[in-house]
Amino acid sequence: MSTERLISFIQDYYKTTEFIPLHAPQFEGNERKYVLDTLDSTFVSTVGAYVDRFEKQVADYTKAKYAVATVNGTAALHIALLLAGVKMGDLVITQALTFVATCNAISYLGAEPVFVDVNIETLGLCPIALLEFLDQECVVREQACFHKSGKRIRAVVVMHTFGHPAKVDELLSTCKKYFIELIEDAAESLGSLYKDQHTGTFAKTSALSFNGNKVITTGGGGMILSREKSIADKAKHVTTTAKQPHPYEFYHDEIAFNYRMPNINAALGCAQLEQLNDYIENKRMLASLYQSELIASELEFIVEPKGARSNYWLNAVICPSKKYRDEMLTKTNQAGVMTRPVWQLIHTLPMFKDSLRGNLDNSIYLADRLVNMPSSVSLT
């Protein structure tokens, strides 16, 4: 398939020859009504009924036991790592093929990321690569895992890349064997299932994002999911400046964070959540159209992994070469069809260039060839 034909297909789908963004939010439900309700109530900050309502609805939707709303997904991941016991000088294994926020959150705690390769099918952390790294580079002593450098490996963070579920059950099994806490970065995978279970509910703690470009948005916002009440209670406490409840006194019992989601953002989220199932069906239909259009093409469309049901947050293709990728990016963007390469691999960024890492052949292969294509919901 020529790039010109692909551009025409995308323009026909969105019924425009004007600029087509990669992923734009849609506001076609009760968004205005609920946001105006917060304005009328004057409760627009972190105290308000919509915050509690949004937490409950997300927990019900994902079948997580507990949900705690935060100002953004990075804050959610930061607190998830904190509650997993990550400390200054620890190591946290993750993937180099991820958004920088994953590693920023690790760094906030004074820990260091260690990069392990991804699986080509899922785009998420590869269970085989993880096991090989741990077998070759680490030892277990007194129910704790240590790298040969002497530093403790406290956690593993897996991201469900572009909404495609990683092989989280296999990762969880390996983490248990090595006494490491698994954390799911489910920022992109709201509505995605792995073996009929929602992503973000396999690990003890996980993080969601409701940024403006996600499947549903609160403008800015995130969520911590957990299956343990003690973790959820602690998450709520430390994201609310560790303030002890009192009618008028301000007493805070530890250094903490002002990370709670405002009520006005939660109101937007409640309205968006009412439309989530329709959004996902629409996105899955678009993915199916892309897949059909690209049959017998030199472009390989990335489909949901076996045993998974993906939300197809961002549709992606693998190009035959980096040269082809670069030409495709140039032509599509010049035509007003927004496409983008995957993020720069994190170990190539200046602040993480000296981080420990295993073999990253799959990550490098994908970084040279992967292109994301327009994936906005278009209910019309």
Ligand SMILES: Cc1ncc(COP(=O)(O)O)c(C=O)c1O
Second form
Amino acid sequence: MSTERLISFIQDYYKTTEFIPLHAPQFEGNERKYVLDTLDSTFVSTVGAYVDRFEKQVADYTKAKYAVATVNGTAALHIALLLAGVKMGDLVITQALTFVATCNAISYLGAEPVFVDVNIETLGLCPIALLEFLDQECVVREQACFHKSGKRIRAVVVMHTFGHPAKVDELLSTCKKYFIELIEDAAESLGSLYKDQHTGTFAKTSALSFNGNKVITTGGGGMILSREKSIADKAKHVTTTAKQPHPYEFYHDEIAFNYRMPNINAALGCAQLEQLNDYIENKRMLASLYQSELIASELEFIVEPKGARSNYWLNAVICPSKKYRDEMLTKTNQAGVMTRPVWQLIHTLPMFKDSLRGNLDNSIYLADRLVNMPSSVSLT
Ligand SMILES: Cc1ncc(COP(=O)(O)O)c(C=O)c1O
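Now show me the form predicted in complex with the named molecule; what you just gave was the form predicted on its own.
Let us now look at the entire complex, which starts with that chain.
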């Protein structure tokens, strides 16, 4: 299929020849009503009924036992890593093919990321590559995993890329064998299931994002999911400046963070969540249209992994070469159809260029060839 034909297909789908964004939010439900409620009540900030309601609704939706709302997904990841015990000088294994926030959160704690390859089918951390890295480079001593450099491997962060679930059960069993905590960066995968279970509920602690470009948005926002009450309580405590509850005294029992989601953002989230199932149906329909349109073309459309139900947050294709990818990016963007390459691999960024890494062949292959296609929900 020529790029010109693909552009026409996308313009026909969105019924416009004007600019088509990669992923735009929709506010067609109760968003205005709920946000106005917060203005009328004056509860726009970190205390308010919508924050509690949003947490409860996300916990119910995902079947995570507990949910703690944060100012953004990066803050949620930061706290998830903190509560996993990640400390200065530790190593945390993750993907090089991820958004930089995953690795920034690791660095906030003085730890360093170690990059292991992604699986070519799921685009998430590869269980085989993880096991190989641990078998070859690490040892277990007294129920703790150490890299041959002497540094402790404290955690593994898997990211469910573009909403496609990673093989999280296999990762979990390897982590257990090596006494490492698994954390899910589920920023992109709200509504995605792996073996009928919601992503973000396999690990003890996970992070969601409600940034403006995500499947639902609170403007800016995130959520820590956990199945352990002690973790959820601690997460709430350290995201609210570690203030001890008291009718009027200000007593804070440790250095902590001002990471609580404001009520005005949570109001938006409650309204968006009411529409999430419709959004996902709509996005899955678009994905199947892309898939049939591209079936006989040189572009490989990325489908949900076996055993998974993806939210298809961002649709993606793999081009036959980097040259083809570059031409396609140029032509589509010139025509006002917003497409994007995948993130620059994290180990190539200046801050992480010296980080430890395993073989990254799949990540490099994908980084050279992958293009994200317009994926907004279309209400027309
Ligand atoms: C994989 C991944 N991790 C973390 C984040 C950080 O979320 P936020 O932008 O809400 O801080 C994002 C998205 O923005 C993301 O895509």
